[in-house]
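What follows is a single chain, given as structure tokens, in the form predicted on its own.
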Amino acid sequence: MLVSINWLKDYVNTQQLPPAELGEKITRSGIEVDAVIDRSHGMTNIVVGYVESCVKHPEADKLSICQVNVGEETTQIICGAPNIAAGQKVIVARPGAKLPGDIKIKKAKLRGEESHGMICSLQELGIEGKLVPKAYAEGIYVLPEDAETGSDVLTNFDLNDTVLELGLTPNRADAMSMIGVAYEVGAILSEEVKLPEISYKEASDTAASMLTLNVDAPEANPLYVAKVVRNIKVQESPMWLQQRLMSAGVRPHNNVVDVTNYILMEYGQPLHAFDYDLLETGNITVRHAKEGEMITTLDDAERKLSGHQLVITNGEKPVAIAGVMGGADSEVSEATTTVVIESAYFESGSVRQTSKDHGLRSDASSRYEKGVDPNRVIPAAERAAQLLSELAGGEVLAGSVVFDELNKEEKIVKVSPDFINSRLGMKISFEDMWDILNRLKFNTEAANGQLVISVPTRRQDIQIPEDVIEEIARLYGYDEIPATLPEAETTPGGLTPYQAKRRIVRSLLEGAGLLQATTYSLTSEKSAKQFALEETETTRLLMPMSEERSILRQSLLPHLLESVTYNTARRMDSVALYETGSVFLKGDDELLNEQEHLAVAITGLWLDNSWQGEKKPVDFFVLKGIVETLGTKLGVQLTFERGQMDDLHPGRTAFIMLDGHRIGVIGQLHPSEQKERDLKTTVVMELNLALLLNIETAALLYTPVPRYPSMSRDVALVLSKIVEAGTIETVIRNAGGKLLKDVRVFDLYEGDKMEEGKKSVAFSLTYFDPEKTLTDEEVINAHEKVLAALTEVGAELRS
């Protein structure tokens, strides 16, 4: 909502506060002021000029030489506007003038002719092109004939103004009008609100003698008011009205349309003007559309109507879509002499659905959707009639044609001062509460220790006691609410064990060089189950924004790989990303189970010490080492089991196991999947983080630095190629007893000196006793048990 300070002053005394200070007060009271816009843009020396003569430039077809009277003198100005002509009043920037964008006007020569200034368009005065009247969109702006030659344009035409841009929340529909903002400012500054005085002379004929009204859908349209104004002259609106509309972000059209838009901005009540003669029947009937019925709207689009959509008809065919847009067949034009002014209350849900169906959203529909004030419908129509009488020379027929079944009673809310203070944690006095409610123009009575509040219909957001509490708090001052601690038995704040472990996971991964990513929870049908550790029925949104974001994901990896592809396509050859986030699985009871997972995707070089000539590309074992370290850090023993999964390399994929249960998968992308995603060798991992972090582990115990030396033994084993080194490592650890502290693979050989189907794997075993120095005999005894166990599982010692 754009609020002109000069316009606002018509309704409330702003106490001559500087605009920035007024904006600060409004923000502190609960409505955020997003911007304070100076409409003058620091312009100087801009005056009204009269074009006494205008001839074509002898050396340029598109330039004109104008003799312009600027009050003090007549000066020559070269102008390139196509609509410049003698006899016009125009906007002139004199030499030395300053225009928006820090443009300074100087004397100049154009094709050999002197030019002492510039004749300006509205765009050159800082007004957006979309707000300039269409007649002047491609040229200079022509001022009214009564504009005083030589007078200051900024002062005379209301450009010495400041506009506040309000960022309204959906509940504050009352502030979508100048009068609504005036009530807000009046409450903040303790000032009275002055409403427009409505008076005009009525004709002897009545509106009912020319127009009949039928409302066949009273549930969607409980109040409809129509006024008839005849003998009008459609023409440009006066400058003050055009400027006010432009300050509110509305483009002027003609005096009839401008009056309806002016009332929309002033009262917040949408109006529509019909050409009475084009209605043809002298009848207005409000009904639901017939299925498949057609209408051509003001934007010249032909639209097909549905049975639930409310339309205004002439008794035979639709002439407007109620609350959304008028029809082209009854549009006001320069030939119009009689208009019907519509002011109505349309049910918000009906307008919202129709607006959505047709993809049409306007200033009018947005106000109907949020709810208009039922007690402003009739005054808005009367105000429009007054302005049409004044600005279009119209003759207002007596009375109105009205259908009224609308409940306009005010909402009663009861709340006690003690309840208010207990909720706010404050001690606001009864007198202060009473004063705030009076400033808000809420009629209030005190009865049985309670405030009985009659809420004006303009404030439809006030429904329950908590709404009243919010009003009192914001006008008393949020910064007046004291900072207090709860008075009760409390426990010290801190992270839960789950949260603490999650931080350990993130810290470890980032310490390893990975970057955290956050991707969408919504995905496509194709990607929903890809790489899923557990597949269930997918969950589809009822109204997705697009098919690419229509289903809740069951794996983090598809979107994480999209991020890797995005980065590599931008010459980031080495990418290492991780994400902790939720996947969504349906249980047997059809309820949605949100489960936190961890995923990793790495491609490119893992190690790149170019100055040493040392490079190590990413492979399966790099990521496996990170996962093993993660398990160690969390105090759990993770193991790996050969596995297969679609879109992962069949020979370089393993399942991550915990206590015999599968909790994740690790592997290299399948070559075809890498090609499809335009990636080089890429390794990925995903595991059930929630399961991992919820495991109770023993407290971390620290041991002193060893005082005694350890002893190591190496053993090379000949194994079948299908036997996993991890299986042999488990056998060694189980047989080694308490003296065996570490087992590591340090060599793998599968050359031509090995039998077909065999491989040689060498392990290094470390023995250690923290309390004494081991003897050779003790190590030999422990090592013999290991060798015996290896023989039992078919491993052969390599000679």
Given for the second form:
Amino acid sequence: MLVSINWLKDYVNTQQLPPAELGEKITRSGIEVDAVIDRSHGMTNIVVGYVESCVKHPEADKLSICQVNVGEETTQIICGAPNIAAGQKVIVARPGAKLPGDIKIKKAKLRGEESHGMICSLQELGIEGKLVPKAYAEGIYVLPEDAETGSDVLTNFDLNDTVLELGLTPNRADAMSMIGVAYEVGAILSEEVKLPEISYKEASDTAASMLTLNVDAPEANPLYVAKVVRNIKVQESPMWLQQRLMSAGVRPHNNVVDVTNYILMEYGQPLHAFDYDLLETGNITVRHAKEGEMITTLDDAERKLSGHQLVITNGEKPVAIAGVMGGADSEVSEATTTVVIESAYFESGSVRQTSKDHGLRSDASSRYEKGVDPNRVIPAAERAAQLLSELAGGEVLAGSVVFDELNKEEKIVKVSPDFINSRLGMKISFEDMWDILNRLKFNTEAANGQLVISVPTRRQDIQIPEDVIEEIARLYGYDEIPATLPEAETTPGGLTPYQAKRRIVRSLLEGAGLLQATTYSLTSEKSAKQFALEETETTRLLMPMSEERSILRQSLLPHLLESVTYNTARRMDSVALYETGSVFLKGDDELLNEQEHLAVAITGLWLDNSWQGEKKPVDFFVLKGIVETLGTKLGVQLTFERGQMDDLHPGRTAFIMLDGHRIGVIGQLHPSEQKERDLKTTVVMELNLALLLNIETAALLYTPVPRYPSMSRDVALVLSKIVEAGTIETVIRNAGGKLLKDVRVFDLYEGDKMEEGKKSVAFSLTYFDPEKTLTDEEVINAHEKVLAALTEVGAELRS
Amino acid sequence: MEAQLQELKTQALDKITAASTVKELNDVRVAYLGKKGPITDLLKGMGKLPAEERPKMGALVNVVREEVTTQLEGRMVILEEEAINQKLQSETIDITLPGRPVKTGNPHPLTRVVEEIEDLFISMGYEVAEGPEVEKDYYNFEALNLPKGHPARDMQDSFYITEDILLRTHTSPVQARTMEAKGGEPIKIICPGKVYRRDSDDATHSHQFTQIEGLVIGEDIRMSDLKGTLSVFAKKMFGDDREIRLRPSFFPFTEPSVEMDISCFKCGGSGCNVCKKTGWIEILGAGMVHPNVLEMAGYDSKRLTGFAFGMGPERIAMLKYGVEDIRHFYTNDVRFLSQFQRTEL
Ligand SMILES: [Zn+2]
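I would like to compare: after the form predicted on its own, may I see the structure of the form predicted together with the partner chain?
Expanding to the full complex; the earlier chain stays at the top.
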């Protein structure tokens, strides 16, 4: 909402406050002032000029040489506007004038001809092009004939004005009008509000003699008022009206349309003007549209209507979409002589739905959607009649044509001062509360220790005692509220075990050198299921903003890998990222099965290229080590099972298992996937973190530090390449008996010294007895059993 | 023989002095004091001396032997020390070479901010509550006093999946769920999480972002308690000399509603580009829980009251760290992420 302070002063005394100060007061008491706009833009030396003569420039087709009377003299100005003509009153920026955008006007020579100033368009005075009346949009602005030559344009046309741009929250529909803002400012400054005085002469004929009205949808349209004004002359509005509309961000058209828009801004009540003759039937019928009925609206769009939409018809066909936009067929034009002015109360839900259906939001619909003041519908119609008779020479027919079933009563809210103070934690006196309610112009009585408040219908947002608390607090001043802390018993607070463990996972991964990434949950059809751990349907948004962000992801890796590629494409070759976040699977419930996952992606060097000459590219085992440590840290036994997944290397992929369940996958990207993503060797992991974190871990009890020494024995084995170390480890563990405490692979050799198809794997076995020192004999016995078992499975001992 | 002995002694002492390495000195030891050395020879040759001269000669030989030994050992200490020094000298390294890097990662800046806020409120007795990102319209809107068709629903265009299921537009549904689950009992929670709105991504908008909200419900919770709590938060988060100011605002789920500004932490209030010359920075929205919200969750709004507040970690991170483009948080450029390593304490 744009509020011209000069205009506002018609209704309330602003106490000559500087605009910024007034804006600050409004902001601090509830309506945010987003901007304070000086409409003069620091302009100076701009006067009304009279074009005495205008001839083509001999050297330039598009330029005219004008002799312009600027009051104190007649001076020559070269003008490039196509619509310049002798006899016009124009806006002249004199030499030395300042225009918006730091433009200074100087004497100049244009193609050999002197120019003492500039004839201006409205755009050059800082008015947005879309607000300039169409007739002057492409050229200079022509002032009315009675503009006084030589007089100051800024003063005459009210440009020495400041506009406050209000950022209105949806509850403050009351401030979508000048009068509404006046009530707010009046409450803040403790000033009275002056409403427009409405009076006009009525013709002896009645409106009812020319127009009949039927309302067939009283729930959606409980109040409809029509006035008929005849013998009007449609023309340009006077300057003051055009200026006020432009200050409010509305483009002037003609006096009839401008009057309806003016009252929309003044009262917040949308009006519509029909050309009476084009209505053809002398009837207005408000009803729901017939399914498939058509209307061409003022924006020249042909629109198909549906049964739930409310329309204004002439008894036969729609002439307007109620509260949203008028029809082109009955539009007011220069040929119009009689108009029907509509002022109505349309139910907000109906207008919202219809305006949404048609993608049409207008100044009118946005006010109806939030609810207009029931008590301003009729005054707005009267005000329109007055202005049309004053500005368009119209003759107002007596009375109105009215359908009225609208409840216009004020809501009563009762609240006690104690209640107000207890909720605020304050001690506002009864007198202060009383004063604030008076400033708000809320009729209030005191009864049985309660404030009984009749809330004016303009304030539809005040419904319950808490709403009154806010009114009192905001006008008393939020700065006056003391700062206290809740007096209730203190509670311990803290993280759940799940949340605490998630932090442990984070710090482990970060300690291991990984950076935490965050990527988007919405993805493309293509990426949605890549690397998904479970096979389920994808979930698509009803109205995505783009295909790229249309589906809920089922795995974190695709976006994480995009982030890796983003970095490698910028020459950061070694990247190690992790992310925790939700994936979304179709569930049994109507809500999705949302699982928190953990994903890791690492590419490039794991050990950095240091001056010591060591460097180690990342591989499967780097990441496997991280996962194993994660298991250890969380106290769960994670195992790995060879597996396959699309887009992972078929020989370098494993599933991460927990208690026999597949909870994740680890592997190297498939070479073709690496190529696709423009990556070198990249290892990835994704697991269902929720499953992992939801496991309750056992209490931690220490195992006594060994009092007796352990003994170790190494065995080097020659194995067929296809035999996995894990298999052999199991054989060893099974054969080693209870004295065998640990088995570790400490060497692997697959070089050319080995026979084709063979490899050498060396294990270190630790024997230990917690009860006593082991004897050589015991170790030999146990170890012999291990060796025998190894031989049995075909492992060849290497000397 | 005595002369011979003196001669030997002089020779030996000269060689000891001349020896410049431990090895040379050891050679001297072997040459003069060894089993095959001349002094031993002399002792062996004593048998040929008359018996009465033997004790005298023996004593003399021992004196010489001791003197040589003492000298030799003294020299040995010096030479060994020299040898060590030389060895250490040769082991000198270039201490200006870089150390072996300890590879460490760090949390995402948003996590950093969220956890800082979590910890602050945990210390004031709050619990951390979380909930689903795909939410029912009921919890996201209706339970929060936003019935279908409410004008405020326009404020947050949403991503719907079905008529009744959507990506949550704020973390407030977690509050609604918690209230429902607590069945009328007091609550003190904060709810961090991801939220989604139909915004085109640009420097200041993101279709996905994070929120952290707080909710306190109890007996006699007053608006002054909200102000006090927010003041503690502002000081802990942005510095002890921060002041707060509340401005009236509107949220459907609170009444009264406020927005909180803090005095600018960059200029202290005198006006700069961070605070857009106003001296104040808008940080969060808050208010007293709307009685409709309480009643809908089964609370007796006459008996229990509450306050709620909500803020955007992105905005806080942008202000705190001077980040100018919200998209940085979702691009994961390691040159950006790795800057959030060090502590600020
Ligand atoms: Zn500042």
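Whichever C-alpha set is largest while still superposing within 1.5 Å between the two forms counts as the rigid core. Predicted model only: the values in this text are computed from it and were never measured. Residue numbers count along the first chain shown, from 1.
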Does the distance between the two CA positions of residue 760 reach 2 Å or more between these two forms, the core being superposed?
yes
Kindly check if the Cα atom of residue 367 is displaced 2 angstroms or more between these two forms relative to the superposed rigid core.
no
Taking the rigid core as the reference frame, is the Cα of residue 655 displaced by 2 Å or more between these two forms?
yes
Cα displacement of residue 499 between these two forms, core-superposed (Å):
5.7
Once the two forms are fitted on their rigid core, how many angstrom does the CA of residue 749 move between these two forms?
3.2
